[in-house]
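The chain below stands alone, shown as structure tokens; this is the form predicted alone.
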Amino acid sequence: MDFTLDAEQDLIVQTVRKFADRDLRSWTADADRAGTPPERLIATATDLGFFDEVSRDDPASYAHLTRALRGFELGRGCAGLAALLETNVEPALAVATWGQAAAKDALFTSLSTGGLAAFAHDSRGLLTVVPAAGDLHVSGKLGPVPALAIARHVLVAAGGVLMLVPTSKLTLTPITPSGWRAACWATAQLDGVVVPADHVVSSDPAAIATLLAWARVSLAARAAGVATAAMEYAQAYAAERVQFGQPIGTFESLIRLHDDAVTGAIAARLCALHAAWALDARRAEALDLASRARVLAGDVVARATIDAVQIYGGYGFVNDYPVEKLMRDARAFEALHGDERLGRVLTERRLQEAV
């Protein structure tokens, strides 16, 4: 099996790595404290092509493997800012793939003028979706969702339906959670919001499952990047911090702690890339691989960031040092898009009961 990147992939990885190391890492502490992204984030990312990558006319050409490679590097830089840079992909891909002309016109016109779109999965079943004269009437609470506070549209997966909704129809409440603080989160209240039939993107369960797989692979890649960053910071600190006359990085217990975390991060990255490759190859197992990659990466990033804080000792809990933020950021990877472990357990139980 050949793991060599092609020329385009290699260029993208090198470019995004430089952007993450030079810009995202320098912005992340101030953005986290302020709970808002830096003003120059969108302009800089636009120049790098982050918001003009999904073709309205040829969405099938989109490369999830390239996205996963990019997402890993963004996760190394800042998880909260990475969420904003990735926010358009699911809405644009879904609408381009399954949407009607009206939905495509609304979304892609907005995106072409600098608008952002968010994706929200009603995994807890808080929304009520009622058909009425061909349209849908939607009520309930949505979120929290990253990027929703500044998005012009949100693609909602609820009640077995995918629908594109302008955020102007929603009552938004911006929030700043502990993780991804700069990601412009919000909750939304929907009070009988009418979604026209031509803005219903799909009612096919397979489409929703595919969309969730796209999102899960991206989350997995970014989580692996955060885990890797935690160990990079911890290793640098352990080489400088001296106790008992020697760097703490020479202590066997910390060497083992660091080594196990690096092993986990490498495994999570490979699982994410494998799932992304399976999506691009349209393999039958792609959806399952995406779910498992996201679960593994969520476990790995939670453990790696806690271990990084332990290597820092008491300083690890001080926000003057980067790993405290990374430990908070790790929680968001487990919170989005539902509990896949529970979903697999329930599915397996139903299958057994049907036998």
Contents of the next structure:
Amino acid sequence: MDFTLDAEQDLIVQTVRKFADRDLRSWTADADRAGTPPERLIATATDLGFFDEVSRDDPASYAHLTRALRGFELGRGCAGLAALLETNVEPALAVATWGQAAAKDALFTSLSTGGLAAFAHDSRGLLTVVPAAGDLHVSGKLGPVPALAIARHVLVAAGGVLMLVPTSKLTLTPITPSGWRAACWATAQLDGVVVPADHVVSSDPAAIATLLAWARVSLAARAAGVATAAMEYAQAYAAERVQFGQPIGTFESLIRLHDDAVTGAIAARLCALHAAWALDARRAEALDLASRARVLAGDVVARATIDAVQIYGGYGFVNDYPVEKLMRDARAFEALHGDERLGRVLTERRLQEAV
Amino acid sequence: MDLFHDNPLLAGVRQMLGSFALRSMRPIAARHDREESMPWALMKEASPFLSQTAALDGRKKLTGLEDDPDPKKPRTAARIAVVGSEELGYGCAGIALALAGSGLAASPVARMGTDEQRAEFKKLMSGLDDQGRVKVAAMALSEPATGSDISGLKTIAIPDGDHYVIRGSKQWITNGLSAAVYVVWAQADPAAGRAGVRGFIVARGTPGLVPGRKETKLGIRASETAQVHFEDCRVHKDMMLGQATSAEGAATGLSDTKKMLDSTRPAVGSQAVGIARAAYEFLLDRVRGGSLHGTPMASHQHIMFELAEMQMEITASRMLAHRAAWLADHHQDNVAEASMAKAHGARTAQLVTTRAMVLLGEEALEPDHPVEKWYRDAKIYDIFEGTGQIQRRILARLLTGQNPT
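The form predicted in complex with its partner chain, contrasted with the form predicted alone above:
The complete assembly is shown below, putting the previous chain first.
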């Protein structure tokens, strides 16, 4: 066993870390207040190769471990902007892996001209999917979904089907939730939207489970990054802030708050990396590890961001300092795709009852 | 007096403010949170029974009854405060603080002020301001460098003839931008240390009193928080608190201010209980009649045990707050119980709102979702009025007499 990064991974980590520290962290507060990403984001990220990394012809070569390493660094920079930078991966990878030529043509032509794609999982069961003359008719509410407001396509997982839908067919309502405010969220109303058969990407439960595992690992890695950032900020503040004649970072209770959060963040990162490695290695346990990574990362990012605000005290509660945003940003990691623990419990119960 | 059951008076307060919370606070809570605006119209509407100067008025406005004049008899003020605070927190914590924030300033005037100072404070608070709004007051104690450690105040009050010249800046001041009157705390005698700190009543418009920038906050956004600057602000010495002797003895400096903060802790903890109860009931409402993959939500232990846990924590927090209030009303020391109530209530509010959000999944990401708002509101209860760490420090010191670091 070797935890050392190879040269390519190390280069990517160093590059993205620099991008996160220098650019994302300088943009994040204004982007949060404005509820929109900086204009430079897409151009800068395109230069860094964020949007064209999935090969249409060879999706199996995609490295989830590299993505997780990168996602952690992006999470350290800004959760909302990270969501935009990661948004193409699931649609591109899924369509390249399971899609038909028409769907591949539509999506990859769009991506090659700077178009974005979003991934929406109907975790609340708000959509109805009805087969009709070989096509699918989809109705109901979709979202909230990050990046949907600016995406040209959305990959929808609903009713046991994966389908690629141009957003021009949807009635979009851009929204600005409390967290990831710069992530160009939207909800969509679908009134009998027709999805042609050649845009049905898959109806194989295993494909949908695999897709969700990709998303879970990515979320977990970014969440670990947010938790790490929260404690980086908190540690710096605690070293400077003096109360009762000593830096508050020297009080044992705050040392422990910080220390436990860092322990959690390290564990969450490693779990995400392990799950990503298992995905890349096509290990049988990869999907389960991805789910477990998200459970842990959700707990860790919730605790770390709440505790970072606590360490900042009154300053933590106001928008001039970075951690109140992190506490808002933490929620989406657990909310997207629904309660992870509930899914695990229900799956395990079904398995036990089937025995 | 039975600790575990409401008497008719407390039941009446609970019923009245609970109804007010649902009918008058909830419908406007999301808007004021989103717009970060004070609920001025509701504050005016509620002023006949929720006075901004309640600490000086006694309980009659709220309950219709006068306080018992016999100081040896049990009071009900602390229990009314915890019962009422839970209901107001249940409605909207931000609006609750807008409705009650002036009490922070009125309380030291009631406790330490002379008859003349009380009358002046009430005069300054009477009527409406130039924008037709009810007048509010601000307690200006915390400073940029002085959050938990309020003994390190940097604001100074320099004697100058019949006046004091106040110089310094205050931070995190409720009603700091809009107040008609400020009770500002400043070091009037540096050689005396803590004992030299005094409170001063300062009217809005006094030269040198400069309301500062309003803060954008994580939660309680319907309550205004701002900086306040005192730039050589001249205040007549007659407006210095601490010249009176109350029934409980001389009340002068910072130690009495800290006692006053101690006295509000059960109600602060209780307000946090109200937030937790709001999130818990929202979730319970979703579960009742709801289904999950064709089975009743209520049949799932995963969900129901979470609700049971929430119910346990909420009940425990409420009992701690009521116990602390009961002790105060019976003239018994309650420092430990007050700290427990405050710290436990804050923890419960954070626990319940966080777990409720997880269980609601993507629904809780919708803008203006009440549980998401309660999640943001809950955090301040572990910070203001003494952080969770300060409460534990108080408890630890009571155990051994030492301040652990």
